[in-house]
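First comes one chain, alone, set out as structure tokens in the form predicted alone.
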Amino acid sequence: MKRSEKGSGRPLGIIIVGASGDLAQRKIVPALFALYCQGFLPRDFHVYGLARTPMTHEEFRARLMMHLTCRYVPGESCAARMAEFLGRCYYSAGQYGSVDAYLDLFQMMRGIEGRQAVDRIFYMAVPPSIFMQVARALGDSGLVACGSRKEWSRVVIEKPFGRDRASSDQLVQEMGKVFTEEFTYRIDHYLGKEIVQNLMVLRFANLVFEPIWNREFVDSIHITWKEPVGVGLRGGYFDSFGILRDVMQNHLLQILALLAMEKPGDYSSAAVRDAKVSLLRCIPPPALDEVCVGQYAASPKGPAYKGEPSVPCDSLTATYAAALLRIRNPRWDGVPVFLDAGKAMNERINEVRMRFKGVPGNIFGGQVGELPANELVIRIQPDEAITMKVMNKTPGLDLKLEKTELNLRYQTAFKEEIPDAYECLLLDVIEGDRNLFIRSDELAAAWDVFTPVLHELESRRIQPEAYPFGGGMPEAAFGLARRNGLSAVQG
């Protein structure tokens, strides 16, 4: 089904495993409702939730309704649309690893759908630790279409995909016994964000950037991710992974791959992902002294990480990390790449900052001194924008230069509603478009970058540097940036 063929296609059943959780109720189902309101779901579709919590269909629908919004259907018609959509949502309780739970689910679906051929999407909105037991139970129940059957079954799994290269390989191998690579969609919701998707358009649909997108003109690249909140009630989950696995190995590395990869042969999913894999394989693992880790401490703005619910009092898990990466290929060799990510920081921001080299032969030196470098800033969130920082003469009789911004703010430049990342990604799953999903060799290449230093941090029991809740970067991160000539890195 293509976007131009709204409402077409075979009947579709969307099974959400873990339907009682926040991910399902706050992200997945609202995204499906948004697609429904715009006519992007097949005419004959149903949403089935499975989780351990006992619930009736009506109780399930009441929970879902709390998080539905009228972004695409304002006014009085929204209530009717909600009722129509929720009338297609059903619930079945059961244990995630139980074959009987999925057989019960199948009987319920058969009673609703009849015996017609139905395409199915299985969305695993559950912790990664139980992906494999869910997949085995699905396979053993016979619920997954395979072989010569004309209908298809696709599975969506959320990051993190394993804890290191070895566990990731095992997950890929075990999941592959039930769902082949062709029907596996590894979702990184950052790839669904509008401005991340625009990275390729910015680079390859504008002639002005390609000649300067290389080591001859670029001085450094800084990709940052910060949020002002702590882990809160997610302490148990977060402490099992930490910021390097939760954000840096996936979100930031994916952004870097799109930013720095070579131009693919075309816009097909195979060509784009081939280009990303080639880039990732050019990044050697950082040494231990090229990585620093931090952990937030108590301040008037919030509690210490170790004081959060479900976090051990002796935890060494990093809530902040910075890493210096190098790309060993002809385009980028010698350009330092600084990644950093942290929770309980002083702001909410995710942006790419590409700093260019200084202007040679400054003819204005006597009047204005040293010219600051140009910068391209791509702000992914909040307030999506692309900004080019350039020098201009200020109005007046004197020669006075000032750094100004050529600013494309999405909210003012475009009238269209910016879709949620999950809306975009779920529609791609329905259509079978794998462009924004992570292939197994791409996953392996990403883990190869960080697995060695993750093991070293853990084996040496490196103590994270404390930083105050609501504060800026730890001092060690500033030191790492200064040692490598990244004086423009800001905390």
The other form holds:
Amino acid sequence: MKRSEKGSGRPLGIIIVGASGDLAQRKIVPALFALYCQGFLPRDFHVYGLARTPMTHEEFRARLMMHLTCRYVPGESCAARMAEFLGRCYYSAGQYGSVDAYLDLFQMMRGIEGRQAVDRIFYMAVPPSIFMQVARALGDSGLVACGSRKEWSRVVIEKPFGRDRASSDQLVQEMGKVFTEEFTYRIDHYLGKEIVQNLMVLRFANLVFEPIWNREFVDSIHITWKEPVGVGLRGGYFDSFGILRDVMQNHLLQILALLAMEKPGDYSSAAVRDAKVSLLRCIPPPALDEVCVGQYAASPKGPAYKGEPSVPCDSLTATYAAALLRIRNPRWDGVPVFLDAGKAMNERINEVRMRFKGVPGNIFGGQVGELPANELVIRIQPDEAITMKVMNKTPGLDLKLEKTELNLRYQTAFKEEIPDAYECLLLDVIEGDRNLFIRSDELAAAWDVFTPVLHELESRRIQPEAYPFGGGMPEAAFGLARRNGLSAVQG
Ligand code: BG6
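Let's see the other form, the form predicted together with ligand BG6, since the form predicted alone is already up.
Zooming out: every chain and molecule, the one shown earlier first.
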């Protein structure tokens, strides 16, 4: 769908709380610059950073500049565009939970914008543990306009939203006192990735997939996510969440929801999110023996998880997890869904593998033996691609069958630049499109899938299986896959 007319719209103030941090400087501001270069920000916009570190506007701009790229304005004009953009970025230092900090910020904004009505985006680029403090202080400072005035205030928060169903519900309720659901944008940045957005198009803008997208034809689904790096300097954060909360409960479950949901009535955010919620509610929580956990150990490729900065030496936090899920609905009942996610693994990959059932009545049997099953592989990253594995006759006088690929590789098929997920999501926030954001009932349904097993893993103090830094899937995960008929799962 076409984006709004470029450069139009009311004045906009984007307030980044936690502006000295990594998320703000490496993701949010570069994405805003990319939107600016393409003309997607209103003519009258400003970016305001708030954090605890004392800094001048100039120092703040110098920090931001280090992460801006000339992707959309190559050549000489890039420096000028950067200078224009940075000239609209301002900084104010203050404590996150202090009303005074926001009143000072407001004074500064008034000085820059005057008394006109300004729409505002509050981006909470701070740890989830202080979302509430920030929201309360913002509310008390009178800076938030949710429906009461003609300008709007939208809040953007990033997962993890809570640690389980109860804490997530509490967060939703408390935040709701300041920002109502309509103005709350919960980001799962995987929903902004190009191929994830394409899942619905692939399924619902093509005739050929729908008839085979069900238990009659699909043998199993595997969604895998691996990173070759460890937690590095994020050990403090990671240790209190672990891979199930950091990646599986959100990124992978969202991919599954889009892959497996029923066709929504239309493309509106209400209909799409209704369809996702219905799907998530059909997934019973996995039992303890349907989940396995691992933790990376030292190898020549990197340190042990327990040796990373800020990680306790007796940590039981999982850096790898695999889970077997079932979807109890007429479309998917009986099709095993295997999710796995790991840090410090042997490669960087995120892909979906949908394996189809074997071909009945193989007429080539005598010559080729068992026919391998077809597979649809959707590679989200890196090197975005959609591949269908099919049997084909090898050219020649003999009848020789070979497994080949129908391959749509984005790099060769499209000349367009693939935008960063944050560019797309921030533009959606500006335009008020909530399709790619997590609604509160969707969040609750996603927590319901994993909360019981998370509690059980923690209360029983289950020891994760050690795997070497840079190694493949832990042995227990292979066992789980094999026991449940997913023989094709690869490490
Ligand atoms: C984040 C997780 O949500 O996604 C990180 O907290 C992970 O642990 C990151 O590294 C991966 O994002 P991307 O876009 O680089 O695949």
